[in-house]
Amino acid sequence: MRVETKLVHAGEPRPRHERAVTMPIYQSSTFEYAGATDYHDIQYIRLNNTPNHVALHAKIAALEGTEQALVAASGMAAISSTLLSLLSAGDHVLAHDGLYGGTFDLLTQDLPRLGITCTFVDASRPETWAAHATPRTRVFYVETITNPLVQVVALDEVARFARERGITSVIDNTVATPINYRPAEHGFDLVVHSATKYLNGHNDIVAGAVAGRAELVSAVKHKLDHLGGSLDPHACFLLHRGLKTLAVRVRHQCQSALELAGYLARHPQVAAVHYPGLERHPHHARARQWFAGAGGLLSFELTGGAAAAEQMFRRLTLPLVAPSLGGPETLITRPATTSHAGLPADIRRRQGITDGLIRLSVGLESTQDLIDDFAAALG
């Protein structure tokens, strides 16, 4: 089945439960014992194996092309459970210098308290990685498309480097989605998502997902079971429903983002535009080689800096000034005040996240209406 068909049909119960076309919500925390011999196999909502979870796991695994998948209560629940299942005291992580703020905080504040260290590297320069790997390096962690600077690192080289050294490669595929890129097909061991974003696509739940080889996902599940980060049945239902329209949503958002990026790049009040779909982007060749689309996320800077950004925000009528991304509403924000506010200012500057950087998550509105709105807001 092609991806559009998988989105609709993969993981659905056959035959349908009581002939219901739509997967029902199993609002039950507890299920009758059915002979399970392992604690983690007993059907119980905290163990992430209700009928709603099972259907979602199968659908996401089919989308990513992996043996198994798992949903969690948030993207950070998925990421933290994944890393804690792979790492112990004394272990070491290689990570791209430019990760989402929550992941950066986990790696720099929480894991060191457990005796786990991390070295941040430029994941676009494979020749530099060997100098930072150690005999205790267990994980190489990157993002498919970074947030908010939409960089595309040397993905194939990351997977190859990790495989050759027996390191587990973990990639956050939130921004690209399995519509544009499926990391497992390129050699990555584990794929994580903030399913809050594009997978659900409606700005109405918080959820996470993990996909990969069966033994690795099983270990993540056991850790998640212990930490208690299960997704409730109603959120499962909403994520299940949102997934069915993922392909049509993402393709519109990619096309709209490309047109908006082109418009902004030509505007005299715009100092810089970051979008890998533009030929001038330093990672455009990688995006063309690996991705079906360059994504619905872009960032840009105005010549007037943060003050000009705030003035534009007040004049815009369609984009909402709010964090998060991937929903039907176009959202706009300054990462320095939201997603990356927790990073020290010097680290933000080193990564290129200026106070005036604007992140734009393109929604499902008419592209021309959005362009007209920016034209008016920019004077």
Second form
Amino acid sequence: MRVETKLVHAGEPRPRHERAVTMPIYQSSTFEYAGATDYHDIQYIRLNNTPNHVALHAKIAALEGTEQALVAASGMAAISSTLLSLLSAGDHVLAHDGLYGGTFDLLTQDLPRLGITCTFVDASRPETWAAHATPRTRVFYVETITNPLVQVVALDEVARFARERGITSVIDNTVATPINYRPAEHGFDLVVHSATKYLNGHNDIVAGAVAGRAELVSAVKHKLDHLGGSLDPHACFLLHRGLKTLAVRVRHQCQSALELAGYLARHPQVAAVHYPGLERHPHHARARQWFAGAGGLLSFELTGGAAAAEQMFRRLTLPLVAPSLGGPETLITRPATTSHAGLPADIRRRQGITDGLIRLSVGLESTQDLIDDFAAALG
Ligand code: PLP
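Switch from the form predicted alone to the form predicted in complex with ligand PLP and give that structure.
Zooming out: every chain and molecule, the one shown earlier first.
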């Protein structure tokens, strides 16, 4: 099956439950005992094994091309359970310097309290990594397309470096989605998602996902079962419904983002545009080589900085000023005041997240209407 067909048919129960074409919601916390001998097989929502979980797990595993997958109550539940299943006191993580703010906080504030340390490296420069790896390095953590600067690091090298040293490579594939890039095909061990974003795609739930080899995903599931970050069946239903249209949504968003990035790059009031689909982006060659599309997320700066950005926000009529990304509504935000506000100002600056940086998550509106709206707001 090709990916569009998997989105619709993979993981669906056969035969359909009660002949329902659409997977119904099993809003039942517990299920009658059916002879399970392992605690984790007792059917209970927290144990991530109700019919809604099972169908979603199979669909996401098919999409990412992995043996197994797991959904979680949020992207952060997926990421924290994954890292806690892989790491113990004394272990060390290599991570790209430029991760999502919540993941950065987990690595720099929570995990050190458990005796787990992290070194941030430039994942675009493989020659610098060996000096930072230690015998206790267990995880190399990167994002496929970083948020908000949309960098594409040396992904193949990360997977190879980790494999050669027995390190588990973990990649956050939220912004790329399995429509544009399937990390397991490039040698990554575990894929995590904020399914809140493109996978669900409707700005109406918070969810997460993990995909990878069976033994790794089972270990994450056991951790998640204990920590309690399971996805409610109703949210499972919405994520399941959202996934079916992932390919058509993401392709429209990629095309629209490319056109908007091109328009903004030509605008005299725009000082810089970051979008890996643009030839002038420093990582364009990687994006062209590995990705089916360069994604629906871009960032840019105005010549007038943060004040001009705020003025433009007030004038725009279609994009909503809000954090998050990947939904039908185009969302615009300044990461320095939202998604990355928790990062110390000097680290934000080091990573290139200036106060004036604007992040744009391109939605499903007409591309021309969005361009017209930006033209009027900037004018
Ligand atoms: N990973 C990335 C790349 C994100 O952008 C986000 C949220 O913005 C997360 C993870 C965390 O996901 P959630 O908000 O679903 O917990």
